[in-house]
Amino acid sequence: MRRLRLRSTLIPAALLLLIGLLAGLSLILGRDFSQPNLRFLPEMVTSVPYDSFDDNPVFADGKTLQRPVPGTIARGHAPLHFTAGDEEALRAGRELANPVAATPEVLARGARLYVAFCQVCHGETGIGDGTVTTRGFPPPPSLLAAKARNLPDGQLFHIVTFGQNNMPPYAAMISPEDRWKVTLYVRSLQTAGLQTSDLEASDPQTPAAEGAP
């Protein structure tokens, strides 16, 4: 019993002594609050930075900037598995469908893009009488013609993307979603052109063309 009592007395005394020593050390050593504490494994906190064009011993070729692995898709960009050419344009017409609905906001956006990129050649109404045609550039076919009206949306999208004949590609300047919006605006021009021609044909006051019976 005396041993148990002795041990129970010594344990609190040892703890008090240890706490006292720690308190004394903290008072003697103090702490400089203007300096950070010691860090364990600092490399886990702050990694070694490499600029894009710096040499880098981590990679086998010694370069920091690496090519993306095959099949990588940029964030926000859906892949377009088509190339330029008439056959590819026909395939796009068969396989692609316009994912954008023809809302007033979409058509307004398509109209702005049409004015910025298309009107200079195709003209305000799409008949191919743009400004460049008055300065020696060959006029493009009318977008109101039956051939253009019968083109599927996917084929029109392909033409805007990769160009055709004298028309340059616009993939680098117009996003895929905006290309679909331009396609919808072209459809609205075609509809307006058909309605105008129907009204003129049914209006008895419309003057007959020269040479017509």
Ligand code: HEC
Second form
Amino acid sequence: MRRLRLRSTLIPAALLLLIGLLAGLSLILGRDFSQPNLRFLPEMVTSVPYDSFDDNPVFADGKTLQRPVPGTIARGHAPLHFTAGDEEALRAGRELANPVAATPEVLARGARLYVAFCQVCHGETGIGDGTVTTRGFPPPPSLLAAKARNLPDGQLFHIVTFGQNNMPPYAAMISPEDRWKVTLYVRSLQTAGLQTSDLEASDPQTPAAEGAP
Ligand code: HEC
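Let's compare: the form predicted on its own is above, so bring in the form predicted together with heme C.
The complete assembly is shown below, putting the previous chain first.
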């Protein structure tokens, strides 16, 4: 019991003494607080590599951050080597193939996109009777007409990407993959339209042949 009490007074006293000693020592040694402490392995404190925006004597332009090598492709961004215009649309028709398969999920996504972006002009079935046409916008040609049916997928993709005359471009609003999906949905509208005989009759450009009796 006595021993315990002795220990419980000795420990705080020793600690106080130690703190006093350290404080006295630091006063006597005149520690300069503007300087960092002694650094163990200073290379680990101050980084050796250049920071992104540092000057850099190694490169010809004197900068650390270098431009990507010409032709570099960002992850997830397949380059599209086409520009706007009818010639380019025709070339896209010749050179591009739809990389997406028409599964039910893909068509459902295409339908969703069509309703959001195309229906307002092209109409629910694609015949070109969207809401804007009742408010003075010149009606677009029917997507069920022979001309649109005969557009290769790549050309249709190009039209959605870059627009065509009165039709605005959608590259900034619809991702490339989704543009292919909406292309497939337009195809499915065309197939559905072909099976609707009265639409067929109202389509002057449809050749009489093409599977119809
Ligand atoms: C602002 C109204 C508008 C919207 C929205 C619109 N289009 Fe068009 N689209 C047009 C017009 C107008 C044309 C005819 C352009 C022309 O005169 O060459 C056209 C032409 C087309 C053609 C070519 C048809 C042909 O016979 O040459 C396709 C294919 C097409 N649009 C698909 C789409 C798809 C797919 C979307 C949705 C992503 C869409 N359009 C959204 C107005 C629109």
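Positions refer to the first chain, counted from 1. Just so you know, these numbers come straight off a predicted model, no measurement behind them. Rigid core here is just the name for the largest C-alpha set that superposes within 1.5 Å across the two forms.
Visitor: Against the rigid core, is the Cα displacement of S188 between these two forms at least 2 Å?
Guide: After core superposition, the displacement of the S188 C-alpha between these two forms stays below 2 Å, so no.
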